[in-house]
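In structure tokens, the next block holds one chain alone, the form predicted alone.
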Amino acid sequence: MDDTYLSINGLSKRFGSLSVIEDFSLQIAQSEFVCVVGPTGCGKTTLLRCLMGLAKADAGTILLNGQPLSLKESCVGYISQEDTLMPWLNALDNAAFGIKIRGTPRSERRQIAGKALDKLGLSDIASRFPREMSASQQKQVTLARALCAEPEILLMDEPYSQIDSTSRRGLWEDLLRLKAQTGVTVLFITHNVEEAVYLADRIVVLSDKPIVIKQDIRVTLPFPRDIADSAFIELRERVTEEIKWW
């Protein structure tokens, strides 16, 4: 695609004799919201770890806006499924933690963090510690921390997998609202097909390892999406069938 923003070309990753990723390529346009789904254990998280530089690829290139992806130079936000908040810091200081490491002065980082919390409707919990927050609020504070760095792209690894279904819907809405406000590019790993259909501009369906793209589906359902709508259900079932091992 001519407007490629994130370009993954010929990526390969092996663990001993096990080939998880082999000659894998994926192109993502700026401001796209791409969900990646596939069988459990196929290599979705390994793919994201390679993009993050947390796992060293054996071959291939990863380019962001035509330049090698580097977390030190690029504005990349990363949100994992694990709890990464510091229990001794309140919401405001947790949100500011990433830019604190980058050396942003205290008064400036607290101002930036305050705006990020406000953007997510979290101003009223700024002084709360993680133990005083709900699980969904903790996830939102983690997202606020990523926003403080003004990311050009968000890499999200099953961030809401441990959140109950009722709270998860609210998190989806907040993420879509944020996407609409900022135009940030999102690569979102999930095993939840309903989540993918609700959120994505494109759904990339992976095979078992070594991963290949089985389907690259452009989602044309209008927002806001209704999970009870017949077109939504049809697409959800189509994607689910593609993921099956057999």
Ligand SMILES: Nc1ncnc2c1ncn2[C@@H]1O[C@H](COP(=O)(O)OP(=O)(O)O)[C@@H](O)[C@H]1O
Second form
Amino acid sequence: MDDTYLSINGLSKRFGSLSVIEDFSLQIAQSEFVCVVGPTGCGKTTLLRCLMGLAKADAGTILLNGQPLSLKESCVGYISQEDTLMPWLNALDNAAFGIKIRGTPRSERRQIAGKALDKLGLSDIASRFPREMSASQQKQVTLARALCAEPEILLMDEPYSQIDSTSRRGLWEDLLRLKAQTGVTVLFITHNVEEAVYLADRIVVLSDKPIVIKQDIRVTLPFPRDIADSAFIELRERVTEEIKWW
Amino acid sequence: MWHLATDVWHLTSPKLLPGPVKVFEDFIAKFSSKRSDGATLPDHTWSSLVLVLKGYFFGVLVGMPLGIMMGWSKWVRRFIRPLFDLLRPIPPVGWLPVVLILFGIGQEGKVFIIFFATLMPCVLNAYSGITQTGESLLTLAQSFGAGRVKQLFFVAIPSALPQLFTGLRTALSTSWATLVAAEMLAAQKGLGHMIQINRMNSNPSYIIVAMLVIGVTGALFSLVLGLAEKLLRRS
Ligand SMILES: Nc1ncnc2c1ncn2[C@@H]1O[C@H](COP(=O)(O)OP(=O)(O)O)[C@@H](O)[C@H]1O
Ligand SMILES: [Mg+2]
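For comparison with the form predicted alone, would you give the structure of this protein in the form predicted together with the named molecule?
Expanding to the full complex; the earlier chain stays at the top.
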């Protein structure tokens, strides 16, 4: 492919004698929304941590636009599995936290963070602290924080797995809307097949560790998708069939 | 109750426990009188305050960064922790004999003891506060490109702030209590000295006056630190 944007080649990572990733390769095109599904503990988080440079890969190359990835650059947004809002900061300051680290001056970053919150419909809770927010509001603020740094690619690690299904629908819509507006590339890890089919341009099904791509499925259903649509259900069943062995 | 037991019912001898009226009269008189212990109440209080604040200042200045670095860097921890485990069980007043030999009965020695009384709570609280920083929060900062220094200042220290203040508060009350003990053993002035002398001179109402001043000043300290913490949180 020449339109490769993120290119992972021959990636390997082991913890002692446990080989989690072995000679793993994946190519992602610009503005693609890729969902990765795989069994618990197979190494999905490890894969993202390697991409972010938070864990050191033993072998392999990771290229973004043909360049090696570096954390200092602002083009990658990472949303981890854990809660990562600073409990001592309100929503606005949490949203501004990333660009504060990058050195954006106070008034400017407050303006940027305010806009990001606004985009996600969070203006009303700008002065709330994490403990005063619902779980889905916390996730949205986390997303706003990533957006402030204007990432070209978002790496999201099971972001909505703890959210109840009603609120999750709203989060999906927001994410798709942002994706359409900004053209950001997304690598999204999930357990939830319905979520993957709802969001993805492409679904990558992983094996247990060491991870191997078992299936690479292109999803061509038009947006907005309808979870009750027969084509949707058919695809959902197909992917579910793939992962039945878990 | 105190008033009833002493001045109204005369349950105890005024030589042992004077009534509140007498204590209040003596409190007022003591503002200008040097009777019995050689200095006025403001003199005693000021002398104690200056000592405590000096020792506290240096204790915080050394203890906070030391505790923070111990919590942050495993190298610092490896070298300094054994030393601290050794020193920790020694109560601050336990240094008194050493200090008396080194510095004599003067102010420096007591400043040194206060310094120690402050150092321990500062180091221990800062250390444990910093080590409790959430790993995922540090990783988050790292994902935005923060190196170790930015992680420390943007994540670890703000997250440890409540415990840093616990350290400051504990240190202040410990050093205040320690000062009184140190002054009771060796001093020519100060609230602890005032208690000691008046015990020997059988002047219980002055003892109570000194105790009250100690209590009130300690409470004021906590109040000031509480306010400082609130202000810092807001900014
Ligand atoms: N820092 C680490 N040290 C040792 N083993 C680890 C470490 N991180 C992850 N692992 C192991 O690697 C495997 C993959 O973990 P992870 O990437 O978190 O899985 P997933 O996100 O797919 O659930 C697990 O078996 C886990 O125990
Ligand atoms: Mg995981």
